[in-house]
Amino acid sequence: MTQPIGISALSFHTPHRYVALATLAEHHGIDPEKFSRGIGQDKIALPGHDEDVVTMAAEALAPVLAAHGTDGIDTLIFATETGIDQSKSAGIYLHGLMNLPANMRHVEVKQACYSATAALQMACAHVARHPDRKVLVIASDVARYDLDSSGEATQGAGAVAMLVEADPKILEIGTVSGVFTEDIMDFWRPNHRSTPMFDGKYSALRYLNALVEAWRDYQAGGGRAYEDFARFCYHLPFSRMGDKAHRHLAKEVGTRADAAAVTPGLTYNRQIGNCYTASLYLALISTLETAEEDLTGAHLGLFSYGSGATAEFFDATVVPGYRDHLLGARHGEILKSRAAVPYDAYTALWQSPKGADAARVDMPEEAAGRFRLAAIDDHKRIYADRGA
């Protein structure tokens, strides 16, 4: 019998400030329901100038290490499309901040919003070869679009940390995947730009096409039938995209979509916004933590999409005792304790630190958590652990 492999810890972090989309609506002179109903979003998480993908990852990872320790962990895979260095993995910075063991491998992976799924599959493959080993998968991103652009309402920020091991405590990851890739220009960010280029309507259409193609490939590989799934989790550039995707998939299989199968996964996204690589896994956490019924033994369908484009449909099964290993109370407190900011404060936070010349830039202390980016000095990022 094949040993089950999957996820034993799931933790997310998002910054302590946000701008309400009603505030953006007021600034632009439009009906707030364009956002609340039209795209299904209420808030956009806003990192401070001393917060980035590394500090958010550290905040997400800290409770995982506190609960599980580092024994057996020999790999960390950092998924992001908000890279802070063209050479050095963000995971190496994280390694130093978290005092991880020296005998580890690190790598950063990138393919728009999809790469955390590639990281998860790589982690499962490694554990399958070495069942006594464990892998940390980090997904961390800041979704930032130009001010006053059509993508402005789909910004956000957040990180998810996962611990992958044999005999998992939360989810067993299935061995069948359906994959699809096509070379398109629906969303991209050239090296010289800090914000992306995109065609939102085209991207949504290609997302739906990729979902169907990945689903068909999943079925061709012997995947589970549609009716076997209790819940579905989708990549969420905005929460209404999950609704659209689910209806589209139901149409493909010739049935009527059940909104209850997707709604729990949208809850956290509405409050945080898009977090790129972390988005699908934020939906997964939301599904597990907000579903009213016990999901033990339930099969979950997961769809990952990264513009450009690569997509994957795969499944996971909830294992007995999973609720004992969720961090719902912690996550609820993170969301509850956040503060709203007015429009002018939002635009000030939107400007990320550059550090483009060799002069030292000391960051204002804005982060509410334990970890922060203290300075950029001679192009070197200097992080601080205020809890050490």
Contents of the next structure:
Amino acid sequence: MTQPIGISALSFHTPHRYVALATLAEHHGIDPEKFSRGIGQDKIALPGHDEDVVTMAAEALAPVLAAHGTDGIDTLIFATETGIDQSKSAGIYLHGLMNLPANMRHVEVKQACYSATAALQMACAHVARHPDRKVLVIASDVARYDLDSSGEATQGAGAVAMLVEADPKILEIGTVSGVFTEDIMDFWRPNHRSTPMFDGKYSALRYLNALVEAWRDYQAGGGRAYEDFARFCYHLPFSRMGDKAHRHLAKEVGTRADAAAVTPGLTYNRQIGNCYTASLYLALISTLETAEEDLTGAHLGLFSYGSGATAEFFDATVVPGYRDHLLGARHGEILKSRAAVPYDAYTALWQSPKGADAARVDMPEEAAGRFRLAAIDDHKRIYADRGA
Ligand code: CAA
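What would the structure be for the form predicted in complex with acetoacetyl-coenzyme A (CAA), given that what you showed me was the form predicted on its own?
Shown next: the complete complex, the earlier chain at its head.
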């Protein structure tokens, strides 16, 4: 029997400010139900000017390190499409900020919203070769679309930190995967732009096609039957995409979609918005933490989609005792203690900090948490740890 490999810690962070989609609807003079029902979103998380993918990752990672320490961790894979540097991995900034051990390797990976899944699979493969080693997988992104564009309502921000090891405490990751790639322009962000180009309706159609193709590949590789799954977790650019995806997959297998298999996974994302690479893993955390029943032994189907496009369908099985390792109370507090901002404050926060022109830019103190981007000095990002 092969040794189980999977996830022993699952932690998320999102900034403490949000703009309600009802505020956006009022400003644009449109029916708020278009957002609450049509796309299934209530709030968009808003980072301050002193928060970015590194500070959000640090906030998500802190409780993982507090619970597990750093023994055996030799790799950190940072998945993002909101890179802060074209050369240096965001993980190395995180390394410094969190005082991680020197005998580690770091790499940043990118393929739109998909790359955290590549990171998770690489982590599992590494642990399969070295069962005494552990890997940190970080997914962290700020989803920022142009103001007044159709994507504006699908913004958000957040990070997920995962610890991957042998004999995992929360989820065993299955060894069968279905994958699919096609070269398309549904959503992309050229280097000269801070916001993406996208064709929203086309991207949703390609997402659904990629789901079917990845599912077929998963089945061809000997994957579990549809009926074996207690829950499905989907990449959620907006929560209603999960409903649509689930109905589409049910149609592909010739059955009726059971909404209860997907709804628990939508709860957190409705309140945070899209967080690109972290989005599927936020849905996974939501699925595990909002379930009333004990999911021990349950099989979960996971679908990861990254525009451009690459997709993967894979499975995970919930491990006995998993509830003891979830951070539901902490996550509930993060979501409960946030504050709504009015429209004008939202557009002010929306502007990214610029480090390009001035010799030094000191960031306003807007982050509420422990970690912040204090300044960009001579093109170098200076992070600060304000202590627990
Ligand atoms: N009450 C209830 N529902 C309403 C309504 C009302 N008053 N008004 C409209 N709606 C419904 C519409 O009927 C529609 O439902 P269907 O999808 O079932 O037809 C839904 O609300 C959305 O309405 P529109 O299609 O008119 O909305 P839109 O033109 O503003 O576009 C969007 C929606 C395409 C998702 C857009 O927000 C967008 O482009 N987002 C960014 C791209 C994106 O998220 N793509 C997803 C796939 S790509 C991916 O997954 C990668 C990634 O993370 C980006």
